[in-house]
Structure formats: structure tokens, C-alpha cells
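Next up: just one chain, as C-alpha cells, the form predicted alone.
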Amino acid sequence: MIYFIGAGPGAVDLITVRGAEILKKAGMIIYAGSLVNPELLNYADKEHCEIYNSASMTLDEVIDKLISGHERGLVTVRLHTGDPSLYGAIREQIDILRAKNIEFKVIPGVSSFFAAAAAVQAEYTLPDVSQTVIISRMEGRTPVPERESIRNLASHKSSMVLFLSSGMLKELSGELIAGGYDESTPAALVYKASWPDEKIIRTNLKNLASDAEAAGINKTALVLVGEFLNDKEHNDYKLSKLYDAKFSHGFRQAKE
């Protein structure tokens, strides 16, 4: 069997139990070496497991290895960072496997956008502040549909998480402000969320690029934007109805 496994955001113990158990049984692991914490490979039996770093490989070379492992009856793992459904480039791999009638399974992982929220101790979906999280990226070498431009998405003024954009923060801030956010909108830059060298910068859209430059951060960081980042003193959110004493639901009657 071929498994696509989400390695989690970086910390070794943030891979799922299922993912870790499969790594222990793997006869071949192809991991995204530019992003996946190499310490995760310690779950594998390195004496009997073939390990390949895909950072220097092409799509065809990755597929050739996956098929080779499959044909030899090995438990074969394609180890992606975070959760493979977000910017994991798995569709192009699984389409080829489907065309060749090769079975595979996808094991979800903890995305870095969850780890980033944990790092800044924030909730993306605060009642009366934002009930929507937009996950996107700035256009770079990979194009973005016009309808999904940062400027268009910013018009919703919801909570936003921007991947693959920390090298274009001046342009990103400009597009977010042009789209509707005020330049004082709180923002956070989370570098390598959950890794030992994690860094957090709390700022606003006006100062995002300059603060990141001062900290020397221009890659491997998520950008969080929105009023959900305000502290209680500046954030007039409503309490959840679920735990409101006056609110009845299927498990509890109102107490007042």
C-alpha cells in the first residue's frame, strides 16, 4: 500500500498516531525534505527502510520510487508537511497512481495554520468578529485565479491565513489594505510554527513588512490577519451560546 501522510507542522509529536504507526512499518519513505522535520524519520526502522528526500526530485522521479516500492510489496510512504490537502501537490501524484490502478490511502495531518493559531493563542472564529477563515496565498510563480486575488478576498475582512507569502510581505500588505482592511488591522507572522526555533511577530498591516525584515524572516512563515488577533481589551466579541446558561440545546436545558 502507498500512503500519503501529513507529517504535521513540524514538532515530532504533532504527527497523528496513525501516521506515526505507519512510519514504523514503512519499507520506503519519500519525504519533503525542505519542509518536513527530519527527526520524524526516527519513527522508521532505518536499517530496513529506504529513505529519499524529494527536495531534489522531480514528479516523475517521485512516482517511479512510489511504484517501485509498491511493486516490491513495501509499505510505501509519501510524507508531506502539515496536512497534504493544503498546498501539498498530492493531486498530481494520486491522479497518476489512479491511472495505473495503484491503490493508495491519505492520512490527514495537523496543518501549520492550526499550529500558528496555537502559537499566538488565538481563535479564528470569534462570535461577532469573524465566523470565516480564508486560507490563501499571494500570487508568485504559481498563479492565483483573479477571483481569488488577495485584494478580492480582503473585501470580506474575515480571519485570513496566508501561506507561501512571507517573501512578499510589502506587496501582500498593500493588497490587503487596498482590498478593505485598515492598515491598523492586527497581524501576526509565525515562523516555523511548533518547531524548536519558532518565532512570533505581532504587528499590524502597516508594519508587517518592516517588522519581518527587522527580524530576518522571509520564508517558512505564515501570515495571520484579522480582528481575531486583538486582545480582550480591544476585541468586543460575544460569548458562545453553547455554554450560555440561558441557552437550551439537546444536552442541556436553560438554567435561567
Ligand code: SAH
Given for the second form:
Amino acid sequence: MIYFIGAGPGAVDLITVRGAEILKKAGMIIYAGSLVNPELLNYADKEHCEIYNSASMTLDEVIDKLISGHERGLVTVRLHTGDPSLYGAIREQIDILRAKNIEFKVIPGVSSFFAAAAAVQAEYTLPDVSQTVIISRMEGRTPVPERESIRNLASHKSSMVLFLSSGMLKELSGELIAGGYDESTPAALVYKASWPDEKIIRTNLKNLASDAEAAGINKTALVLVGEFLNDKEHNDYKLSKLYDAKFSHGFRQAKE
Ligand code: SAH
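Show the form predicted together with ligand SAH, please, the one above being the form predicted alone.
First the chain shown before, then all remaining chains and molecules of the complex.
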């Protein structure tokens, strides 16, 4: 069986139990070496497991290896960072396997955007502040459809998480402000969330690029933007209905 597994954001104990159990049985692992923590490979029986770093491989080479593992009856793992459904390039692999009638399974992972929220101890969905998280990226070599430009998305002033954009922070904050966020809107840059060398910069849109530059961060980071990052004094969120004493729901009667 071939498994696409989400490795989690970095910390070796933030892979799922299911993912780790499969790694223990793996006969072949192809891991995305640019971002997957190599210490995760210690779950595998390294003496009997073939291990490849996909950083220097093409799609065809990856597929050839997956198929070779499959044909030899090995538990074959494609290990992607975070959760494979976000910027993971799994679809192109899946479609080739489907065309060849080769079975596979996808095991989810903890995305870095969850690890980043944990790092800053924030909740993206605060009542009366925002009930929506927009996940996107600046256009790079991979184009972004015009209707999804940062400027357009910013007009919602929801909570936002930007992947793959920490090398373009000046342009990013310019687009966010042009789209509708005030330049004083809080922003956080989380570098290597959950890794031992994690760094957090709390700032606002105006100072995002200069603060990141001063800290020397231009890759492996997420940008979080929105009022949800404000501290209690500057945050007019409402308490949740779920735990409101006056509110009944399927599991609890109101106290009055
Ligand atoms: N599938 C992954 C994302 C892969 S795209 C996930 O779910 O997290 C790679 C981008 O993800 C990086 O450029 C960076 O923006 C972000 N990223 C991945 N791991 C990260 C981490 N531990 N901390 C901060 N950003 C991270």
C-alpha cells in the first residue's frame, strides 16, 4: 500500500499516531526534505527502510520510486509537511496512481497554520471579530487566480493566514492594506512553528516587512493577519454561545 502522510509542522510528536504507526512499518519513505523534520525518520526501521529525499527529485522520479515500492509489496510512504492537502502537490501524484489503478491512502497531518495559532496562543474564529479564516499565498512562480488576489481577499477583513509569502512581505502588506485592512491591523510572523528554533514576531501590517528583515526571517514562516491577534484590551470579541450559562443546547440546559 502507498500512503501519503502529513508529517505535521515539524515537532516529531506532532505527527498523528496513525502516521507514526505506518512509518514504523515502512519499507520505503520518500520525504519532502526541504520542510519535513528528518528526525521523523527515526520512527522507521532505518536498517530495512529505503529512504529518499524528494527535494532533488522530479515528479516522474518520485512516481517511479512509489511504484517500485508498491510492486515489491513494501509499505510505501510519501511524507509531506504539515497536512498534504495544503500546497502539498499531492493531486498530481494521486492522478497518476489512479490512472494506473494503484491504491493509496491519505493520512492527514497537523498543518503549520494550526501550529502557528498554537504558537501565538490565538483563536482564528472569535465571535464578532471574524468567523472566517482565509488561507492563501502571494503569487510566486505558481500563479494565483486574479479573483483570489490578496487585495481581493483582504476586502473581507477576516482572519488570514499566508503561506509561501515570507520572502515578499513588503508586497504582501502593501496588497493587504490596498485591499482594506488598516495598516495598524495586527500581524504575526511565525517562523518554523513547533521546531526548536521557532520564532514569533508580533507586529502590525505597517511594520511587518521591516520587523521580519530585522529578525532575518524570509522563509519557512507563516503570516497571520487580523483583529483576532489583538490582546484583550483591544479586542471586542463576544463570549461564545456554547458556554453561555443562559443558552440551552443539545447537551446542556440553560441555568435560568
Ligand atoms: N502542507 C504544509 C504547507 C506546505 S507549503 C502545511 O500544511 O503546513 C510550505 C510553506 O508552509 C512554507 O513556505 C511556510 O509558509 C509554511 N510552513 C510549513 N511549515 C511551517 C512551520 N513549521 N512554521 C511556519 N511555516 C511553515
